[in-house]
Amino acid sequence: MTSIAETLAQGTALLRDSSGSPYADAQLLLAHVLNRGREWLVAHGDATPSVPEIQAFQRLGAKRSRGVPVAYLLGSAGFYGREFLVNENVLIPRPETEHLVDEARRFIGDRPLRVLDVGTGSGAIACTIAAETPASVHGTDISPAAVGIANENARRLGVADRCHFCVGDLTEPVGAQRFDLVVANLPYVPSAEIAREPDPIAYEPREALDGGPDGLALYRLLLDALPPLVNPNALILLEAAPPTIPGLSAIVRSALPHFAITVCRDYAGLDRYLRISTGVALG
C-alpha cells in the first residue's frame, strides 16, 4: 500500500510543471480527500489511504494538472477568515479584496448602516461586512447561480438575516434605494486580456472577469447609475486592476464631481481600488 508520504510525493510530482505551489496543493487535495487537516498528514506520512481515497486524490490531481483551481475543487475558498463556498460559477476572492472590507469596517463601525455590494459573487464581501459590522448588505448579480451560492454563504456563516441578496443587472434589482455605503469588484479585465487555459483563471467565469476593451465598460455602467442611490456622506469603494485605475478615477470624476476620490494600494503596493466620499473624514 502506497502511504500518505509517498502519495503526496507522487501528487507533488504530477503537479510540478502546472503549478506555483505543487506540494501545497497536493496536500489541500488529500487534505481533503482524507477530510483531515494538512498538520495530520504530516503527522501521519506512514499511514496509508484507502484504494479509493488514492483514486479520488488522482481524479483531483488530473484536473489541478489542467490547470483547475484548488478553490473549485475543495468547493471552498478563504476569506477573510472564513470560508466561502465556491464552485465555477463564482469568481475565487481575492486576498486583495480584503482591503474594501478593511475600509467598510472603519467607516461603518458601530453604526448599523445600508450597504450596497454590486457584483457581489460567492457573497464574500457581503457576508464578511455582515459578520464584521452591525450593517445590513444587498448583494446583486446577474447570475441567478452565482445568488444562489451568495444565499448559502450568507446561511452558513449566520448573516442571512442582514443579506439580501437579488438577481439583476448591477443596481437594477435595488430599484430606488439608497445607502450609505457601496462595495463593487466589477469585472476588469480587459477582453483581450482574459487568461486561456491551463491558466486556473481561464477556468472562472467569464461574465465575472470581462470588463470589455478597457476593462472599464461594466464600472462606466454602475457609475452612470449611482448618483441618485447614494446618501448623503456616503461612501464608495471600487476595486479594480492596477493599470485602469487612472481611467476608472476619470471616470468617477465625471459622474461625481463633488465626490473626494483617494486611490488605495494593495498589499503588493500596487494600485487596486478607490475610495470616494463626499470629504468626511472616515473611521
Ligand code: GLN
Second form
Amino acid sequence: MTSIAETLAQGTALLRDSSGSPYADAQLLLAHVLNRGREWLVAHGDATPSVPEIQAFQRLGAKRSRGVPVAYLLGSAGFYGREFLVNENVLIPRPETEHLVDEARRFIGDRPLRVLDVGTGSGAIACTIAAETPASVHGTDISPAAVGIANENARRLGVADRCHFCVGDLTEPVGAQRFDLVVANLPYVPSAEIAREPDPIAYEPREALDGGPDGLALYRLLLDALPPLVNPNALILLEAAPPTIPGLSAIVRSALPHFAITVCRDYAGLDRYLRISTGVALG
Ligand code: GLN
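If the structure you just shared is the form predicted on its own, then what does the corresponding form predicted in complex with the named molecule look like?
First the chain shown before, then all remaining chains and molecules of the complex.
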C-alpha cells in the first residue's frame, strides 16, 4: 500500500529533471486521477490510492517526464479565472494573453459591440470576452479541431449564444462584416525559434505557433485584410513576440495610417501587444 505522500514523493523524483515544477506537477496529476483538489491531497497524505489509480498516475507522470504539458494531461487550462478544455489541437492559453481581455473589457464596457477574434484556438479570448461583457464575438480558426474545442468551451461557459466560431483562414469566414473590436493572438514565433522536445511547447500545434521566418507572416496577411472590416472607432489588439513588436508596428502603421499605436507590456515587463485605436472619443 502506497500513501498519497509517498506517491507524490515518487512522482516528484520522476519529474525532477524534466520539469521546472516537479512537486506541483505531481500534485496536479495525482489530484486529477483522484478527482480531488490539491488541498485535499495535502490534508490526506496518509490515504492510500487504489492500484489502478497509482498506475494511472504513473502513466501521466511518464508522459510529463517526456515533456507533455500538464494542461494536455489534465485536458484543461485556467485563463482569466475560468477553466478551458484544451488538447494537442490548440495552444494552451498563456497568462500574458489576459491583458488583451483586460483591454477588451475596458473598451467594451456595457455596450453590445461586435468583436472578432482571429485565430481563436481554444476560444479562450473569445469566450472570456463574451462572459465578461455583453459583446457578441466571432472567432475564426484554420483548424476544424480548434473550432470544435472553442464551440465546446463556449457551451460549457454558457456563452454559446454570443460566440460564433467558423473554420477558415484569418478573416475569410467573416466576409464583409464589420467589427468594433478585433483581437488576435496569431502564431508569432519565428520558425527557427520553435522549441523542440522535451520542451513542453514542442507538443503544442506548430500551426498555432509558427509565424514564418520573422514571426510576422500571418500578421502581414491579417493587416492586408483588416482595413475594410473595422468600424471607424474600432480598437485592435494584437499580441506578438517582444522582438517582433517594432516590425509589427510598422506593418500596422502602413495598413491603418489613421490609427494610433500604443505598445503595451505584459506581466513580465516585456513589450507584448499593440493597442491600435483612433483615439477619437467614443460615444
Ligand atoms: N506565447 C507563445 C509562446 O511563446 C506563442 C503564442 C503565439 O505564437 N501566438 O510560446
